[in-house]
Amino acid sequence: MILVTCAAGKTGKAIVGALVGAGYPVRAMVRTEKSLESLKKLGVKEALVGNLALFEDVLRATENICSVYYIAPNMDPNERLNGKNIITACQAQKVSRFVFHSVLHTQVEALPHHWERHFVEQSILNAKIPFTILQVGSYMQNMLPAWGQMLETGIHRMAYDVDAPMSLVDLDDVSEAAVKVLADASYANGIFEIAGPIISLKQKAQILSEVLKIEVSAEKEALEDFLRHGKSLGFNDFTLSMMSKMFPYYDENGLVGCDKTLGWILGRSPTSFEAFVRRTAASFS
């Protein structure tokens, strides 16, 4: 059985759905009771509530598990503690495969939530568990919450510079790659960039215009406005602090990886942003 942590989030549900669709028995670990029902609808064999920051919960979640797909909470002050708990539990339970859903460029100290995962990755390397680390780029799907607003206003707005290069990746591609990695022991002891083709906000707007047959322009949202909106949505101070550092870094450097590794794992070219837009438009029609 495969344990997937943080299974109720955007990433978790995508990974769980792909694994269940491929016929694998999945145990889903979630943070709250209200998340259990949605996971059961996805077809998980087992689901349990637990906190990654509590070792007893993690030890219980890893009991009788052969493989773990570790998704960590995003921008969490307990990053290192969570990582220590899941690694120690996997050692105690003699888990045979450990896949860490990490983030692109953990060596960048200017991105503290990336940098913290750098230390978790180091711990994994020394844990003596057959591991795979997937360093995943930003998702194309991150624009979906504002899709309807974009159609109404004709503005594709994100909180970074319109010319910043970003290696956006389709979450469906990430899920497909995760299944392949878990199914093939030859990926053990490898660290792989999971990134899509490089594209800017301005280039995205041009593709959106062409595919949707409407005029879409790119616009950078002021960081202060983004943070104010995030606070109204309930983002905690730690998350807001991380975002206040992340977007200025993107302005200057973007977040760029290489899509060749993902293409090699998939056995095909990664999904282009144009293909993603066409698929998304069809799903909304």
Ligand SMILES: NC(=O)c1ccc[n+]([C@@H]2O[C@H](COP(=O)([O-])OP(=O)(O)OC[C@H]3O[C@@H](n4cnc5c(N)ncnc54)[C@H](OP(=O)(O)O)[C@@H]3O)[C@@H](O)[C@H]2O)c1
The other form holds:
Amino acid sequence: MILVTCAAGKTGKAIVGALVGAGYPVRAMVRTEKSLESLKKLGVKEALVGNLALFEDVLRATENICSVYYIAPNMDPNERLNGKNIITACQAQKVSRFVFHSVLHTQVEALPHHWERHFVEQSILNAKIPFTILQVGSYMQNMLPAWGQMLETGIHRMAYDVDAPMSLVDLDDVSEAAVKVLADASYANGIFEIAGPIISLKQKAQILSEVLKIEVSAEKEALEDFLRHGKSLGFNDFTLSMMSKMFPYYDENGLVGCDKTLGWILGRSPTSFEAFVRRTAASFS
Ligand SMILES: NC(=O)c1ccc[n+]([C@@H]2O[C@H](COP(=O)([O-])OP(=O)(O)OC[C@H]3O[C@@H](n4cnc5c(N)ncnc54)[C@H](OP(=O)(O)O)[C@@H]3O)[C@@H](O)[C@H]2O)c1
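Now that the form predicted alone has been shown, please provide the structure of the form predicted together with the named molecule.
Below: every chain and molecule of the assembly, starting with the one above.
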């Protein structure tokens, strides 16, 4: 049985779907009761409610588990505590395979939510559990919540510079790679960048225009406007403070990795942004 944590989130559902699709028995850990039903519909064998910040919940979640796919909450002040809990529980339960869904560039202190993860990665190195760390870039799918608005307004808007380079990766590619890595013990001890091809907002807008046959332009949303909007959507203060550091960092540096490792794991080129747009447009029509 494979445990997937944070299973009801964007990443969790994609990974669970890929594992179930490949025939693996999955136990899903979710934070709230209301998420259980959607996971059962995805075909998991078992689902339980638990909080990663509570050791007893994590110990219960890891009972009789062979492999763990650890997805951490997104931008969480308890990053190190959550990490310590899952690692300690896996040691106690003698888990034989541990894959951490990390982020690209955990070495960067200017991105505190990445930097905190760097400490979790260090603990994994010394945990004496066969591990693999996947350092994953930003998803192409992050634009989907604003897809309809983009079609209506002809503006592809994000809160960073329109020329900033980003190694956007297709979450479907990430999930396919995750299944391969989890299933094959020879990936143990590996720390792999999982990044897609480099692209800027301006280049994305050009591809969106060509594929969708509408005029789409790239626009940087002012950070203050983004944060105000985020607050109105219920983003907590910690998340807003992480985002207020992340977007200026992206303005300056983008977030760029190398897509070769993902290509090697998949045995094919990672999905291009153009292919992602074509697939997405087809799914909406
Ligand atoms: N989004 C990206 O582009 C991207 C790229 C690379 C890596 N990642 C990494 O992927 C991970 C997940 O990101 P995401 O975008 O999928 O986030 P998400 O959609 O917000 O999902 C996060 C999930 O974590 C659950 N959760 C939060 N706190 C928890 C706790 N204390 N105990 C148990 N579960 C808890 C949430 O439950 P509720 O639904 O109840 O809140 C939610 O379902 C993050 O670690 C992120 O760094 C994301």
